[in-house]
Structures are given as C-alpha cells and as structure tokens.
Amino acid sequence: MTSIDSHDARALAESLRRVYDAVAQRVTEENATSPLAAKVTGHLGRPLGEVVVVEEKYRLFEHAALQLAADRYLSAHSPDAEWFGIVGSDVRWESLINLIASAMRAGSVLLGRPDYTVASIGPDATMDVIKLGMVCTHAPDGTPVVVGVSNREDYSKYALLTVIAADRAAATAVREEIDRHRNELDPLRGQVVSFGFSEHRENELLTFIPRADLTPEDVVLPDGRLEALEEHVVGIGRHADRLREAGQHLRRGLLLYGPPGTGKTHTVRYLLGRRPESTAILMTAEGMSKIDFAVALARRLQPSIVVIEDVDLIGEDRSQFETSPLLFALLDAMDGVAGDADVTFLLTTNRVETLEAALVQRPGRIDLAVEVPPPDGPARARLVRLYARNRPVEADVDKVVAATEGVTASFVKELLRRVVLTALRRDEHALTDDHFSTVLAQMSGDSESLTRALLGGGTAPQPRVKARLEPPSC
C-alpha cells in the first residue's frame, strides 16, 4: 500500500473542501431561488431569515369554519389571490416554513397546486377545504403576508392557520381578522351536533343530526309539564335581551326524570325543535371527560343547549360509589358559566334517586326538575291515536288501553308498529280489535319477557287479553 506524507493529504483535503463547498454554493443558489420559495420571499420583500410566522391550532372539526374565515379575509384583502400547494415527502408533519426552508437547502419540496379534503357542515351538507396551501394577500394596513392552511399530524391531529410576514403585528392582525370571521360563520352555529371522544390521539368524533320537527301533539306528557318546559327553555331566550336588562341570569338547568322509555328523549327533541336557532351539543357517555371543551363550544355558539343524557351514569351518590371525576367536571362546567349566557344545561336520568345531591339541589345547577312519568289511561289512548299515524283506529281504544295499564309510551309505539304490520299483513287498512289482539297476545307471551322488560312492559299485557279486546257480541 503507498503511503502518503502529510502534506500531501492536507493539500487533497482542501481540495475536496472546495469542491464539497463549491457545491453546496451551487445547490444552495439554485434553490434558494426555486419557484417556492421565490414565490415567498419575493411577496414579502424579505429573505426568509427575516420573517415572522404566528400560527393558531384549530381542532379538526373547525377546519370547515376556518376555510369559510380565509375566504371571506381574501374577499376584502385580496380577491384575485389563488392558492398555491407545496408537493413532497412528509408535508403532513413539517411546519409550512420548515417546508419552505426545505425547499432553498436541499430542493426536496417543490412548489405545486393545493391539496384539498372534504369537511362537513350539516347533517347532509360538505364543503371542500384546504388540507394543504397557501396563498399571497396583504395584512388589513397593506403590509404582504403569506396565508397557510393546513392539517397537521405530531401528537394529535388538527388544521392549522400560519401567517408568514416581515411584521409580527401586520401577521397577529391577520390572524385576528379571520378568527373573527371564524366565529360568524361558523357552520357548527345553529346545528345539532354530536360529540364524542375517541382515545386514539384524543381525536374528536363530531356528528351532524338532522333536527327533528315535532309538534306538541307529538309529545304526550301530563298537562301543564310540556308547556312548563317550553316556557324553560325557549321563553326564558325569547326575553333574552330584556332579562340581562333586568339583572336576571339566562344559564339555566333542566331536568327530566323517569323510568326508562316513558319519552324523556322525545321531549328533549321536541325541545330542541322549538329553538331552531340554538346551537345543540349533545354529549355521549364516552365523551363526557370533555364536557369542559362542549361547555366551551356552547358558550362561543350561543343560544346553545348543552344535552346530557343519563347523568346518573356519572352522577351517583357519593355515599355508595366512588367519586366520578367526571361528576366534577360536569359541576364545574355548570358553574363556569355566566349567568347572562344563553346556555340551558338539559340533563336527563332514569334514577334521580341516586343522583348527587349537589347536582339536583344546590341553586344555579338545576333549576327545574320534571318526571316524565309512565303515561297514564288518557295519555295512552292519545299515544295509540299518535302512533297510528295515518291509519284509522277502529279498535275500541278504552280496552287497548286497559290492557296496558302500567307500560311506557315505549312499548306503546312499539305495540303500534306490530299492529300496523299486522294490518300490512293482511291487506287491511283500518286498525281493529283482532289487530290489537293478536299483537298482545304475542308481546304477552313468555318468549317476550325480555321484550316487555326493555320496553318498560310492566304489568301488562296479562294473558287472556285476546278475549277482552273481542268485540261484543250483537
């Protein structure tokens, strides 16, 4: 093997150094003025090295609401602006100004059209947003700023907002202008929506529901409850402004309680049917650690009726079960709110014997409290007539409903459908006493029991019911 002395490998080596810088020179130039980043740099009369970015992080859910905010921003700033993208490996984790900069040292990002994706905005309603672009406008004093929207992925997902400009306060300003809009138009507004939490990166799991129109003949309650509810809940938001005049609180706390199936859901959809105009949150159990987040959404989005079904899943007595953290939070979400919000709190329980006592009895928590109880013998023969809808009933109606003394209006519908079908069975129109025999007799028989018992069946139907429905004789 040659060897060879020092000095002649000091001199190869500096001959390899200028030849490794001469490239790096060569590459760096070259990049520095690719499309991208020129594209930047040349809107914001500054190198790269002088600029200033202001980010905000929206959950994924608000992406939709952000896009409608940038667009209605370039409407007034800059109308003629388009958007541009950025095409290369792992966008979706890199910073829009990291990607920039990749772009002058190495060349791996090149400058391309937007990515877009697909967001919703109602029950059966999408709306196409950016996932990846930016766009060149102007800050509200005319300064050049660089918009980006996108989504990113490092421990959880959500969209981003980045503004790129020489000034920090023309970027701040920007950034300001379109959460404003933000918040007006948000699509979330006036919608009844769903939450729920899953573990995986605490991603939020949103679900638009259509928002039902229901009359007050649709729900059949004892006199005065339904109209002591309505009065709660969209008359105290009818005289909104003319009670914060009066000092008097808005917030306030609705509970309904009864055995399972007797219509505490149904009221809670009526409910929500009377203020088309409120923001609806209705929080699963699953996602009930983020009732502080929901409480929030109402808040911004209000009139707003934050909905929470079976609270005593997560409300028992202290006295027997151990204490539910989510309990707390659920009080302290109640308690943080003002009280001139237009915020209604609207629990529902099938135990309300077991609920906390702080939940149901210290003021500014719950302020009313209804039973929706089993329906009584008037009520049931109005939930027959209800429920057959468009067909006549020529059932003698006095003897279906002695024969479900004791049911909810539950079993009830349910009972109906059968009838019904029974009647579609038979080519038959009309719904008679053989019609309403027969399906007693089966929801009655022990292959049911556990039918009646999900239905909230109570004592009744009995056997030998078949007989008591049979028409006189002449």
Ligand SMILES: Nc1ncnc2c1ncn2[C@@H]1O[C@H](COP(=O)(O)OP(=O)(O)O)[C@@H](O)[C@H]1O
Second form
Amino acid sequence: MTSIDSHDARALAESLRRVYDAVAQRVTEENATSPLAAKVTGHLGRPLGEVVVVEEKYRLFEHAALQLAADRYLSAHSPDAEWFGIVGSDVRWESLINLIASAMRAGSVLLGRPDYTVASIGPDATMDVIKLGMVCTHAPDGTPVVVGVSNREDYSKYALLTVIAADRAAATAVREEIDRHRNELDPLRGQVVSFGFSEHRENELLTFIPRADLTPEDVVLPDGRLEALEEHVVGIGRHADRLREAGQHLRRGLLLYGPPGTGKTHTVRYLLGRRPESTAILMTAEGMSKIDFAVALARRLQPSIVVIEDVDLIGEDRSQFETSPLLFALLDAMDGVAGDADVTFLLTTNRVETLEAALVQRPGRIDLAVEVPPPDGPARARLVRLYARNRPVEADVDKVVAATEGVTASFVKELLRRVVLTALRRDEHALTDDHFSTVLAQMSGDSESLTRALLGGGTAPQPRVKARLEPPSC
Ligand SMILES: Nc1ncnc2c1ncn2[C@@H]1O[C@H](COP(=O)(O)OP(=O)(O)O)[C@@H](O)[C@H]1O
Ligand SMILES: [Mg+2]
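Based on the form predicted on its own presented above, generate the structure block for the form predicted together with the named molecule.
Zooming out: every chain and molecule, the one shown earlier first.
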C-alpha cells in the first residue's frame, strides 16, 4: 500500500474542502430562500458568488460622519431608497457578505428593519446611526450597488462601510464618493474634542468639550503677553491665505511654561475660544500613543489646534541623556505637518528644563515660548477683583496683595472662594478686611500646608502667606 505523506494529505484535504464549498454554495444558491439574500442578489442581478465587495473601516468615533456621508450619497443617487436590516441579529458575522451568505444557509436570518445606535456629534448633541443596515442604490454610472453600514462596537474597533456591486470600479466609485462627503460633513470639524484612550474598549475615545468663552479680562497675565499669544494663534490664521501666497509657513508651535496654577490651561482655553472656527484636539497622556492619528485628524480638519498639556509628563520615562520615544514621536509628528498647514501646536509644561534639551536638539518645532509666571502685585490685585465677581470689595486690596506675595493665580482664586463663603455664612454681601484676614489665617495654618502647596502658596518653613492682615488703619 502506498503511504500518503502529510504534505499530500493536507493538499488533498484542501482540494476536497474547496470542492465541497463550491458544491455547497451552488446547492444553497439554487435553493436560496433567504429574502435577505434574494433582495441583494436581485438588485445586483448577480448570484452572490459573482459580486465584488469593497470595504472601508472607520474609527468608531467616525461613525456619525460616515452616516451623514452615506445619507448625502443616497439623497443624490436614490432619494427614495430605504435601509433594510435583519431580524435575529445574534448571528455571528465577520462581514456583510458573510452575513448574507449565512442567511442563505440558515433560514433563520430574516429580512427586517435596520438596527440603530447613537453617536455623539457635539458636547450636547447626538444622532442616530445605522448599527447594521443595507440599502439598494446605484453607482454614479448607474450600476446597481448595495451599500452597507455596520458598527462592530461589541467585537472590534470600527464602523464598516461595505459596497457590494457586480464590478469593482462601480463599488470603488461609490466608496470614494462617500468618503469625500465624510470629509466635508465631519461633525468633528470646528469642535473641541479630547482624545483619550479607553482601556475597556481598547478604543480611542473622543469626548466633545464645550468651547470656553473667556474674555481678555478673565486672564490675568503680565502686560502684552496675552496679546502676543493671541496674535500668534489667531492673527496668523486670519491672514492664512495671504501668508501662503507670500510663501510663509503657517504651522506654528507655542510653548507655555511656568509653575502649576499660574494659568497655562486657562490661557489655552481662552485661546481656543478666540478661534471658534478651528478644530481643537486636546491630547491626554493616555492618548499620546495615538499622536500620529490625532495630527492626521488636525491636518484634515484645518484650521486646527492640537493641545498637548503637561508635555513634560510624556518625557517622564527617559533616562538622563535620552529623550523619551513618545516625546520624539510628538516632535516628529509636529514636523510631519506641512508648513503651509494652518495647524497650531499648543504645548504646556510646568518643567521647562526637562524639555529644553529635546527641543534644542530638534529646533523649528516651537516658534514661540512664553512664560506664565506667578502673578506680581498688580496682577494679584486684578485677580482679587476678578474672582470677587459681583461682590463689592471693601477690603484694602493692597494689604491682600502684600499678604499674598509669591502665591499663584489659582491660590488667589481659592482665597476669594473662601472669602465669599465666609461672607455668605455671615450673611454679609461686601467682602471686608475681616473676611480676608480670617481666610488668610486659615490658609496659612499648619493643617492647611498641603492645600497651600497644592495651590502654589509656598510651603513651610517659610510660609509665603503672612498669617494675617494688619489691622485696618484708620
Ligand atoms: N493667570 C490667571 N488669570 C486668571 N485666572 C487664573 C490664572 N491662572 C489660574 N487661574 C485660575 O486658576 C485655575 C487653575 O489654573 P490653571 O490654568 O489650571 O493652571 P496651570 O495650567 O498653569 O497649572 C484656572 O482655571 C483659573 O480659574
Ligand atoms: Mg494646566
């Protein structure tokens, strides 16, 4: 008896499997009773074995844009078309064509209505999107096609566009037109979004954030500094077209540095509010591994601002002489944006020293570095009045200023919150010397040393906050 070696055995098994599949497919197609499959093959005018499938995967947060694009396509090419779906969606499937094929085998998958899910399109706005559905339409050249939209949120990380047609060119033309619409209609455009990372869903997570509307009076910085920043972020953008024509580059990088609590984040929020038409992408530390993707998004949705807060934190894991790979990835990504792109990188850091070497090694990324220092005397006086809000300040502001030497702006803000609370408790409206002395004594007490340190109010043994105000002079 001749023996079969394992290679031959595998080849034989493989051939038999193919023969079996072909026969099974022919038999099932001939006996096809699935209304789902019949609808698809009927529209395409071909048996399933002869159609072409073109797919495009999108991130889950791009699902809303995909839906808007598919709807725009349909309204142009077949305004009366209706989405259909399946009943019995517990069926396992890898792709829509796979689903249709299994519908033919197992009669249990019935033609039904599409399933919907909800996608965010703004801080307080959502829209219904198709979770699983198909629609019969036509390619721009009139060829019948079936378009499918599905969201495999439960299994994987993407929203899927499927185009099924008798020939590849038709399917591709449909996919391309939908993708063009998606770019135009993207609900992310002009929004502020935070780009994080969800461990649970192993999925980049995009959160929409309301755009702050701060006035220049809300941001207390040394004279001229806010204007310089605004000119760089907003002013350059205003002249984008003419600068491009003049061969000047638009891409810009700003670094705000200074101790915690001095208003770097506050300034960033102010700047975002001054460019309401721009798309802002806020990177979180967890999202940093996806910086390339975020930068690609910023490029696509220009004008845009990419914010990387506390950028020193992403440099943490470096040894003394080496820059962190993530920091390099960021610098590379910044460099990868063409000079004529209206993309602003806004970086903040509490520890500029740890960044300096990396930035000096790779010049050209940052074209404006601005210090955000603790407030000087006049600035503290402005902060006192700012955070008193609508309460009259009857206290001697000069004394408050003298007692708060060296503190940060966020310390002054917390001071005022407590002063207002003290006034409220006493049922008094105006803020008096007495309210201020009480609170300053409280905030400089030993039991508050951690709070004080956290607020940038200096620490023992040399508390920078004087224990109490001098008694009011007459
Ligand atoms: N320069 C400032 N002018 C006005 N308010 C400020 C300023 N700095 C800080 N604040 C207030 O303190 C809060 C915390 O400051 P933040 O901007 O987060 O500091 P940083 O980012 O520098 O650590 C801000 O939300 C703001 O309300
Ligand atoms: Mg900050």
